[in-house]
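Here you get one chain, nothing else, as structure tokens; it is the form predicted alone.
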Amino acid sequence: MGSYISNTAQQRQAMLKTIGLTRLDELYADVPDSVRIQSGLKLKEGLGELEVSRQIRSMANKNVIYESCFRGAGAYRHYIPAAVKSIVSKEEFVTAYTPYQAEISQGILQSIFEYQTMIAELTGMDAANASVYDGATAAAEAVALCQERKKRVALISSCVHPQVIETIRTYCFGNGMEIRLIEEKEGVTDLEQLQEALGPEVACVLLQQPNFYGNLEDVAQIEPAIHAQQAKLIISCNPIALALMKAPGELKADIAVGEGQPLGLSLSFGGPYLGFMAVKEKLMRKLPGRIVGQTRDSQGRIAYVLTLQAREQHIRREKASSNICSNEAHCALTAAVYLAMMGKSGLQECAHQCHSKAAYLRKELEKIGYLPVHARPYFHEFVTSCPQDVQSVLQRLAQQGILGGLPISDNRILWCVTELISKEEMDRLITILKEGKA
């Protein structure tokens, strides 16, 4: 991109000096060397478009795409109706940008409004936003939202996704909040330790439902104690699971957050994804990100506008209560179209298949010595022991075109099953694992 940026080399060097750096590559110091291109793509000079396209395709073919996927841990392969991609690929959606001028942005504003309405209904909350990067960012923003002058401690369950916890740590490093982790006990949050940790200084408690291990937390048991201390309850949830489970609103959560990728977004090598965030009415004015409201114009026609807060609230740097200002509207549109295409019954069927197929695989794995680690209710993920070396097992599966579960220790695997996995695929997995034991 260097040749397309109008800044001179001297200007770029001056900017680097201002932030205490000397070289451009120091900006990417946190990116592992193993995934960084060190000396360009090594293409010959003077190639035409066709030749370059062929070479790039050849490079892309080195990527491994598995026939069967038994791994989730925050990113899930679901069926996406063909109409979803057809609709969201329309030029008027793809080229739309930030809808600050309502007069010329009614289409994109309505799409955001519909998305927010669906998320609020799905989570059982009163208001939802748009423009949150991903589920981890949504959780971190929710924790920051709860901060008060005398309440600057966040209790985070150790059963929350590790990457979400790290994102929250990054935010709290900057805003001065203290994180206290609550330990895991038998695959769920240790509620006794959580009860003891509650105090007047606690601003919020974050639980994940289902949690990182796939297990369901007993939110109803701890909720009264959380609110007795005037702390906020944040639930990070899987949107597909909400088709079968109690919504965060039913569980008396103050804030619901989560990763919207299962709602019609492909895995896409890790993004872009979509964070969703919804709150009860009393927190509505604290909700970060873009919020669209419905009103009427001077002629009485329905109209849509950005509402409740000005855009400038999010660009006041260190004085802002939130730093969300990206345009995630196209991902939100995709989620809205997916939910509209699936409908209530379709989403419930998807969730039902996820759970029932996971139950089948768990039972079959147990028969061959991959024993369930936790005796807890679950949705579509679960942890088993591994009677052999985990890495050798996963490598053997990979050689057969199967992405096995996520290794979470030397002898444990986190498995995931979605509606896209057939019985034949599960039976083939079991057969390969049995042959490896012979």
Given for the second form:
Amino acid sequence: MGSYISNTAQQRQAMLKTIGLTRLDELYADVPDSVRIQSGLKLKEGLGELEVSRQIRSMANKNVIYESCFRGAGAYRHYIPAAVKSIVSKEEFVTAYTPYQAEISQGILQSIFEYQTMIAELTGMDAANASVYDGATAAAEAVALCQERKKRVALISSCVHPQVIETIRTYCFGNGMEIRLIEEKEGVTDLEQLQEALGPEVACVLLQQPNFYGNLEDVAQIEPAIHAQQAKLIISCNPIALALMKAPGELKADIAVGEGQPLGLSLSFGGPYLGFMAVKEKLMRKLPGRIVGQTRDSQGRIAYVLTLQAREQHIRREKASSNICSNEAHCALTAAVYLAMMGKSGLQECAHQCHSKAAYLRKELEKIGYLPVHARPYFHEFVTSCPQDVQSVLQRLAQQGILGGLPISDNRILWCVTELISKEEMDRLITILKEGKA
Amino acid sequence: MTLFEKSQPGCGNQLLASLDVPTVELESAFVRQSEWTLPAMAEADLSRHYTELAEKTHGVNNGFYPLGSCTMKYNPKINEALAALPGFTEIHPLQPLESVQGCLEVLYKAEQALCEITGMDAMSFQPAAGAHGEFTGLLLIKAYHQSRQDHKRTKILVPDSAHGTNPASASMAGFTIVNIPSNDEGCVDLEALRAAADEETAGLMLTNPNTVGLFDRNILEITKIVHEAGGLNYYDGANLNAIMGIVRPGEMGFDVIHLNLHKTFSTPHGGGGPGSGPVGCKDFLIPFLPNPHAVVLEEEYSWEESLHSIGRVRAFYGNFLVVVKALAYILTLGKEGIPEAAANAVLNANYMLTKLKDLYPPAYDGLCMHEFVLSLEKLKKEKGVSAMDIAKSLLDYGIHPPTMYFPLIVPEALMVEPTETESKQTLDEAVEAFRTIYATAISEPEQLHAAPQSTVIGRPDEVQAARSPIVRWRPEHQ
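And the form predicted together with its partner chain, for comparison with the form predicted alone?
What follows is the whole complex; the chain from before opens it.
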């Protein structure tokens, strides 16, 4: 129906005349006739806005929105302050391109500079980039960044999110690095096995904190051994947990990465999300993607620009540190607005509530026979046994508008509790589980 | 002033409910000891801060944005509204299949439509951006050759006019790059291609229309040369806007393709992202697509996993909400609207080119596609006015400059892509601005070195920024 074109038929004709043509199809003289689409696309005719809206809404309505969500595993439902959505939907932020022209992009550039600062603060690192696609690609880029001519092995903990491991595998299929998985032992990385696996060929070690099972890894214990082999330590972390938990910088990580979705982004069936990435100063020039820097303009005023571009694909082509061009800038803006709205004390409160509520649910579940599988310190996720058939338990919850924890085997469930879940909702969950047992 | 200078310790916002369960502290060995900070701001001040930043940002809604190769068309509001439906935004990516049928329907329908437009047989939405799509597509090519035990195919042919992402992606996928020179007409040099294509060729990456805005009329010959050498043809979809609904890459001999939904299919760029770079391919490459892939099984949508897949290229299923926006756009345009948008993008570009070419020589003669490249080599030589000077002068007219100094094969290049959603009036005003600037370049060239004059900052010192990088706020730098 519409194609958002402003010009009328007469204007188009006048423009054609200016060019010296009479028909639109003359513009395609260079396209071989043999491949021109002759009888039109096999698509429906265009629709008016109302009809498009009806069709897409009907798709949205086929999805189930659960009232209570006890599922995390890499995507977390947190409270998103109203101001966040309002601020980030300003048209200028939504419709701008990458800020190549600094003079008319100071707003976007400054917002990214502020985001980089907040990520550096949160992770305890020196420098952050302007974002990568998601937490999984951030980890994959971090691993790739560590390769050197004689160091081509990456040690990856099995307690890292499985989809992150799969993504790293795919990237390594490209760059030829070798992945060695370190096994899980009692819910955390088997540090003895990790220690044995360390050698001069190891480029990096990737640990996740808290790990996929929600447990906290004893990073401090293994860090000296990693660095003794001149391997880099990469920690993939939950950004909200960092308000409470020892930061990667404190744990002497060389690179901190993670999924930024908890910072004000909705679940959105998995994307758009936000890969954050921060490094110690000595690795700054190896970071992939955009970085905003502060400088001065011709009159000495503070100005922000895309900087260290000699790393990037449009300058270095095949020698670039990564091919990344478009990133997740708008998600980074969202994270920055979220962090500024929450403030340090708000984020600490959020993390504290997540942990306290998870502890409450863990205890209540234990009382009804859903026993904790691991006896490790945790943040807001944990694994329990399931005394009954997992699928029927989860179905029963679903019928009551509850998305239960993620089944990770026939008799184990990975639960997640955030500040959004009230005690009432947890008690209701327990009641439904108990009823099913009787 | 940044948020950090505006921060007032003690300020904050009341956002969460009070804790309704007993307080539990994290085990002390894991508790953060190191100092850190975030801005402490009241909502009112924060809101104004970002309004101020928005005012210092030029988006498509602020004015003309003819940034070549980026297809900065208007971003329809209905797409935003539909992508914000709670039925999409509140859906956890690991929900049971029966509770996400609508999401899979979006992916499936978008795939069907985009396959029809591109002539491909299947598509994956996992890649989050164009470059991510290139990387994914190249891994398909790699997996295909390996599956045939054809291990010597380690080279990817890339024209010298290609986007920088092409060689960078090929390098990340573990290939070596062979540069193919362009001929005098800005297109692929067939003889050079024939000489380069051999039993080590894994594939060719090509943009058509190419980055100088020309449709390579030898396209069928080009793809044939590569196929005959045993390689595959990769289509960089960055420039699809010129030809959607007119010709299908799949019918030009391409085997694998990525699209930029954030260019061709009107989804906004968000200041650099999120984009979406779906990868499409022909039948014989489907087994290698990333896992999982949305399919219809017995009238229900389901995920399918292939044993031969290259694996995941990110977590979950890609930038899903971007796909919702693109689907809304495709439904709106439909079968007639899609070629109409393409033809008008080409019309707008040729109109501008016609009205500029007496002053600004195009890099190559003839009709252009959706964009054209001007070379300011002569002006630079004679008056010392560079492509940069012209670009910066346009800022004073409220126009976002064209892409500068790209493609690399054109000296002092300005690459102009008006898109179809710009009115004749906007184009006329832009032409007027270009012509006025040209007149100044002839009469008072020094004036242009000082441009822009009306923006919130003048030209920034980029050399200083890179030499002593300040990439985070610190009080001592203010």
